[in-house]
Amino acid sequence: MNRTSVRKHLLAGQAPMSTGIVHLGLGNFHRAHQAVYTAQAGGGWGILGVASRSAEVADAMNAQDGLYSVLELSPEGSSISVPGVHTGAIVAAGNPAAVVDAITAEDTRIVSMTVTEHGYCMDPGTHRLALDHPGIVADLSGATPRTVIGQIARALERRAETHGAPITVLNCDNMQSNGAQTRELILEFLQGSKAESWIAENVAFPNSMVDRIVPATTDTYRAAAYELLGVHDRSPVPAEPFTMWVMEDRFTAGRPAWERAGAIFSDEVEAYELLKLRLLNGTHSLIAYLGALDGHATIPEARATGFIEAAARAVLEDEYLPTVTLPRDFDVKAYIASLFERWSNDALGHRTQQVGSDGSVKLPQRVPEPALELLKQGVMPEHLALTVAAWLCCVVPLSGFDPGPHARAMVDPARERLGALAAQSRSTGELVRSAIGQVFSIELAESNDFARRVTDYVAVITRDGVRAAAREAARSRTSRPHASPAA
């Protein structure tokens, strides 16, 4: 790919003048989402693209002069764009001492972040930095850091001691309350730093949301790009056309005019968080889960699938939807009607195990609270412990279980401690209280109820497969009133 032939595909009329943003975590989201927000919004800002370990994609985007597509892909039809706003791209472990000077730079403004939730080293229980981690305590003696929390913090001290300009940290992803969560960490791995002061008084952590689903770039979207496109590009992204973004207007050094592109600014930040978290992504990890036992490869052959679709409706409706405040003036059955609608996106192919992948840090996000939250009304929250159920049988099958190839194919960074568990375990219970308690939280361990109810999903899993277990769980829903979109 050259600028000569995509430049009628560009989102700017213009290369980006300087780098003012550094953002961590080139992954595919990062290209289909906040890029594509600064390309619309003009005004010059370019990104440097820090890729966390694989030199992959900043090798592509290197060879190709910073540029690559955009496929949007719907059953109605394709269309491609080539966002043009990163000015170079550096791989992390490779140089992470140029991350750092990166950050530290005068003329870097942002520096944003989308590595997921386990690259923030949090402890899952108390959210806090979890000291232990090989890599913070690597950090903390002084090496030259390789943490993403580590880097920026250092960063920041070095901009203190310099009485260098302001600097905004935003995070984008799928953590509550992800700014402020964000400012915590630093500030726990900075404890005692002169630097904590001017980081109160010149740095802003505003929160944020961000909605858009992004699958793994595949040789069949590389085809797709290539008959759109006319040029090879060797790492298009694929994307749906659905993309949110909101945050708060809180930002030190100036920001791009995402408005432009349609970014929503807000003061009601956590209420769009948790409902995105709960309605979309908890339930998106039901489908996943569900959809893997049954041998679906995708996402929209899980949704399409009738017991699939009702246990799907069920967690979203019963059981997270009266959990969460809207926002203002929010049409929630649209919002509902809207997610179906995407995950049945047949154009896209989002796989069940990508979605899958990665359990023991994402449903500590969205299951704990709410299910807790249930049980103290009185209320088993059947479909939350459903979830939990077919989450630890895809990752952690019983001995003589086997999951199908799609739960085998699942990331997931607790794997490992999770079969130590059940190899130490004296029985199914006894496996699913400690996997609650370490991975999720002890309050909800400590609720007999709810693993017990866990432990029953998952030995109905194990022996009679998982639509008698989802049969079993809409049994429940039939047994008492439940709560309505249009509540």
Ligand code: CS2
Given for the second form:
Amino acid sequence: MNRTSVRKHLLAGQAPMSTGIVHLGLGNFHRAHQAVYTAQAGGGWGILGVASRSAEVADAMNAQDGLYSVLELSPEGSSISVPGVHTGAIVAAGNPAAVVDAITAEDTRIVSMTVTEHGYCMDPGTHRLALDHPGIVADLSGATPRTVIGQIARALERRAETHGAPITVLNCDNMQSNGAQTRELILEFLQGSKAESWIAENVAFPNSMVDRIVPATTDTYRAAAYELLGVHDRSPVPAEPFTMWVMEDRFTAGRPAWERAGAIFSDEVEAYELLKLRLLNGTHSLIAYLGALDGHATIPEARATGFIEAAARAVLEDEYLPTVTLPRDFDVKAYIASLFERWSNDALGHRTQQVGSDGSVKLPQRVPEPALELLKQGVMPEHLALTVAAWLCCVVPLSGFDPGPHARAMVDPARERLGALAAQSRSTGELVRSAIGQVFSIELAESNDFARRVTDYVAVITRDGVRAAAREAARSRTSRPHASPAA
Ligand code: CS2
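We have the form predicted alone; now please give the form predicted together with the ligand.
What follows is the entire complex, opening with the chain shown before.
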């Protein structure tokens, strides 16, 4: 695969001129989202892709002139395109110094990230830098930094000490106030450094909301890409047709004309973020956990199952929607309809296992705040409790309970820690309370009503199955029992 062999599918009219953007996290999401917008924006902006650990994608791209294809799949048909905006790809784990050098380079005007929620070494309860994280401890000791926060922070320090050229740090992960949050983490890392005042003047951290459903690549997608492309692509990216990007227009060193590709520049990004994190991502998690426990491999299969669709509607409409403020002139009915349509995309086959993975770092962005808000109003968020219970049943099943192959395949950085907690706990209630306290927040763990509800659902799932638990949540939805308002 090279520019000539895929000429008619190329989105970027010209080969990238130089590296203006260093992107950390060369996963499928970046390759089907920001890279596509950048290619369509034109202007010759090039992206250096930095993979975190695995060399698979970087090797494939480097062997293909920096190219790969995006395979758009929907029940209406499929199409293929080749963004063609990468100037190269490197692997951070093998060469951390090269990452810091690339971000420091004077030509680099944006450093962007999609390293997933757990790439930020953040304490989920306090939203502060986890100072006891071994990676942060090592980076703070002065070694070549290996964490994302350490690498960006040290590169900013070097920019401040050398050429002083401004730069924008653009977080594209599913985190609340992702730009502001990144700024806090970096400043915490650099506490006491001379670079602090330079950063205040020269570095922007715009908030952004990103959205596109992008599954992992498999051989099936490779074969489909070959059909459409006519040449082999070692690393195509499957994606749904829908795509959305909303961000603040605060870039201290220029940016591509992403609006040409449909990106929205708005001063209401936080409203879009919360809307997406809760209505889309939060509901997605519930579909994934109920789906996996009910034996479904994919989101569309799960969503087509009556009790799961009902639970998804309940959590979305009764529990997430009342906790968000809609952006101006936003058609929420159409948005909700489009979510259910997107979750029905069986040509895409997004796996429950993929959405269910990393729950211990994803759910803290989705569940605790809306749960606490409803609890404070005296409303028991039944389906948020069910979400937490279903997740626990997938990743730390009680002894004798088999959550099934899709749940067993979920990866979660807290699996081991939760297993240890389970071994120490004298009861399911104790396990649930400590899990909520450690993974979500102390405040939520202190709501006895919520912890008790989660414990009840864990018990019902374990004893009678996930359908019985969803039935119970649905009954509670109808009768809307009230919890005693949390203090
Ligand atoms: C999903 C997201 O895996 C997950 O948790 O909810 O990756 C989701 O597909 C994207 O955020 C869609 O933009």
